[in-house]
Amino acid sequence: MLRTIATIITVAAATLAFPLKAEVIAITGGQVHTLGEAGVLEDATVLIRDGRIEAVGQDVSIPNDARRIDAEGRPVTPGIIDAHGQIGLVEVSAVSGSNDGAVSGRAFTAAFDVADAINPASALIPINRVEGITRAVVAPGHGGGGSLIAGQGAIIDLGNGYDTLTRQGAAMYASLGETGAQLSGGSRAAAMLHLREALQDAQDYQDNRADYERRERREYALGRLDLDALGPVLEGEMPLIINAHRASDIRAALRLATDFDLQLVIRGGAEAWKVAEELAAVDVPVLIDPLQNLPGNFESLGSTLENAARLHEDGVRFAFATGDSHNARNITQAAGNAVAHGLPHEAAMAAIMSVPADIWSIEDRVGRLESGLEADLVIWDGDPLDVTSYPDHVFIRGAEMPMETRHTRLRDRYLEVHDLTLPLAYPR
């Protein structure tokens, strides 16, 4: 057992040595999907220097010391951003010791910050990374007796090291609809009542902090840390992500955002297409699962595979998010299904690359292949949205990632067994 543990530690240490170094890389001859104003460039070059994109185009001058990678006409795209999930926060869903996604027993946990629990050594990170995901939004959950205000999410990169945090305190998460009702005594109205009470208390606390410190203010429903945590939400500096599916629940969230002048994002949105014009009018983006087709409960009776196409037609900003941390890698297949149901191909690409960067305000770092941005990019062996396509190369912050996971190691370990005189665990 001790030998096994030592082997695991040694392998982990070697794997976590982040290969950041000053390097010039020229990816030549690619079909470059910039996801920016330049559009798609055939036979183009992406030049990377010291972790950033230095130039993109068809007449880029390549330095003599550059390492060349010939894309041979294959697609080159920005890295995929998983707009909602729990990568690094949940390892085995059914094992509580490896699950740090939610806090139970309290109505409000606004101060709960997932960044303190993210595990950069999670086996899920390389599994999703080799399929093109380079950044992920890690969100607190509401399930299992969680909180109405669940806490703060973070954005991480899926690089091969410990310094993976892109942004701490990226958003505040709350829930309406059936989940909100379950956490508030059984009624949607109670969930909205509690949410408004929390925001009113936080606003009063912000306006009368000195009186609060002198114990000259009324009792609040939230503790001091939670009141402090809601300050950036009320100032419009931190988006409030509300989980809602039913059209009426989305409308309730829109009213709440108007009343408190909040920066709102809808997560779920199975019936978002029913309120598309209202969402577009106030530019509230939606995080949707493009594969949500069947009504799993009464709040998602309007689920349809055409949700994305209809939102696109009405001018709503949306990003794709499966919410499945273990298989977030399937998001390209989900986006391909949205294309099969009416969404333009480039809009589907944008929904997993540039739009989530815009929604999460990291467009000045990633999401497009443009000069000055961090070099998160992928070279594919075919159409990225085709179920049979896979990445050949993945770069995060300019570092080329190993295309190895626990899955591939197990495959290689047992692919060929020559010595059958010993149990399968021993021959090597």
Given for the second form:
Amino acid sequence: MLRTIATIITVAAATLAFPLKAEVIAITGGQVHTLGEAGVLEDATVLIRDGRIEAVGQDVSIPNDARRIDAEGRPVTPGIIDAHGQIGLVEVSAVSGSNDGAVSGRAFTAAFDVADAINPASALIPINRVEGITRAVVAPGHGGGGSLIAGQGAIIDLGNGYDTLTRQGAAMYASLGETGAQLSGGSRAAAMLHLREALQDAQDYQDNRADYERRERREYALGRLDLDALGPVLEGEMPLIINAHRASDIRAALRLATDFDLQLVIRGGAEAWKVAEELAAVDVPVLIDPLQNLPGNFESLGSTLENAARLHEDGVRFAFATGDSHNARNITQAAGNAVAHGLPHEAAMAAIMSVPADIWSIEDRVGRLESGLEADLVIWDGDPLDVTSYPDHVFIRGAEMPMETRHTRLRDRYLEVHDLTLPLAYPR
Amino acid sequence: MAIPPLKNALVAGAVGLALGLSACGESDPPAPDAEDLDISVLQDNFESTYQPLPPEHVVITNATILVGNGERLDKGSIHIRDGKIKAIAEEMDVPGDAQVVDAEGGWVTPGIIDSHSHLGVYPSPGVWAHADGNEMVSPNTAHVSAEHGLWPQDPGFLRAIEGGVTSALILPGSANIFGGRGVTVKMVPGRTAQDMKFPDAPQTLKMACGENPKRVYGQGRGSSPYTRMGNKAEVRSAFINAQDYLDRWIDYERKKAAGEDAEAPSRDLSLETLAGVLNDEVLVHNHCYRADEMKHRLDIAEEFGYQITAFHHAVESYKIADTLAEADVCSAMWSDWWGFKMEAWDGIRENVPMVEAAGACAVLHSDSAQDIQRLNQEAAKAMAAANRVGLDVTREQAIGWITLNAAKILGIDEVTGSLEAGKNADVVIWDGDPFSVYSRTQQVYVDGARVFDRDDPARQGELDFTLGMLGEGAQ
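Beyond the form predicted on its own, can we have the form predicted in complex with the partner chain?
Okay, now the whole complex, with that chain kicking things off.
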């Protein structure tokens, strides 16, 4: 009964999230990058109604009541999905009170759910959305003495309201490699041991819950809430994102996923190109920073700007994620550099728009410009991946976003320092 | 009461001395000006052993050339010989013995100069054993020098060269108010730091405002500086001591020059660096984010009669660009870093172009082993953001942020930073518009030597660290 009520409330909230006023918007004359089977359509129209894409194509009839926006041949794309970051969890990185990204002091915090800390009023949200990011995966952190199993991430939209959750409990996060070793007493082998122990305990708990409640089960390494949280991971319903860079760490993660039949995603993957065939064989996707090309530590000696191109060549699914929250907006630059180093342009666009939607199983909601999907889209003043391009219009769930941020306000305040009759702090 | 600027004090002293001497008799030699005194302890003790590589004799033709000084040639040629730029023109006769590089469709820019890098002192791999950029034991470590921490095997050097960087200022970190001396390097990997040292480049001092010294000492250790107040008091106290130290050396050198008996003052490495600042021999590179703090630092510099060459990071320079223009102080900035700490909260994309629009000197730096590889793209982002609000920044203007203006604050603009005849042949050929994300360097020349060539594996290095490791050839 409780669950039914919860479902009703969720559905109601989701409905309310769309613009209350039934607005019809026709974006005409665009170079429409559908990211879907239709490919790129020149001089095409995207019709938005009630927050959703109603039609996309070159022969869309435009209703009389539609607000028209002429894209004048400029690129129209789906909104960008930032596949890994902490937008909404962190305001000023070095101000601890404004920072909810990680929990320290416990080995396992699987039950930790970032959704409970996300701040939809964060300044980072408008600053990133005016540059084309419309959804973001918000992940718990591992750093600073965090947890080996860090907890659950969420997906949010970067819209203007308080109801921004696209999906709660979107994924579970864990670490192998150097981070995992540090969090486990100093060895990669210990990290693997602890992960296996946690998954075995969670499985045992799932299979023998009644015994556990009667205290007739052995001691577990995890508390009840953490055991519960790992249930969907073991069921294969919730992806497990494992931080791993070194080729051997990626292989270790693949073995773990096979043993427990997990839905695995690798995050980091500096050396993923070295194990591309194995990744492709089991269709495990990778979240990479395409700019990582320095041997920054001993687990990323094989870093290269050609990582993306090589993964693409070998049929590995990948999305781009720099991990930078304040400047998540620079993901387009990162993608552009991947193109400069051998990745086809459409694959780079996919790696920040459609592939993240596929990886996170929200492809039935966003990631492409196709009828029925939620209307997250961007009209650009040039090639979205070039560093001189900026969006002219951004829509999230059909609502046109203001292009103002506290940065544009600061800029405009100081753009011309006039002779003032009042201090600069007054004019707004 | 303000302590009079040193130079004025010296002039006044010299005048007083001259008057005194003239009273004694006209035959006595005039006292030498302080500026003419060779104060040996203020000179650079560690000479460069840089040897230019064998230079090419090349004429690059058919290129769009951004000269670096604001000029542009739409289809120009550039003649490189004996390590120097011999000529740059729309049309030129190609000498018979010159190799022609037809850059059809390509662009040519000066070698990029990064005015703020930690390559070598915070190298890859980023392990503690190699973290030699921050002597975090005291807020004043003016006695240390980045060249003594620089590991020339940092693989980041090669990545930076591939990004078109031909010179860089390697600075100590910003934990300390006086972080120590920087070292200007040529982007030509050497076996020692001295092998990379830019010959005759002025000495530099890294200073820091704001949160970092406060965090490391105040918050971290409960010691001074606990606040920004303590930070500035430390700066003033240090320069009072430095002035005293300098006076003692001037007195000594003057007596020595006059043939009098004199005992050399005891040496102090920290005070030598600061006295070098007061004597205009060490350029001040001051890490400073907030506008109000920059103004404090300007006032202190005026109090002691030294010049701040550049504020680094300077995320709020756009708020006081008029003041900075008036003080003739440059700002070395990022295109878009913001939010990682309180003093970076107001960082905006238009900072660099807004500083320039106000008539102040704008430089774009990296402070990053990643961004140093793409300073052209960072400049492009700032340029495009500015153009969206009508600041009308051109490519020929924006390239100056990462070439000539950067050379200026390193004090090497007479020999590099622009493609003018007579300057060192530090040249980059791009396969397209360097303000596009898709363009890559094709060839990079330092002193006329081809240190990178995308089509020639022999001109793509591999430093010792990655040799024989998984990373070898990964690029």
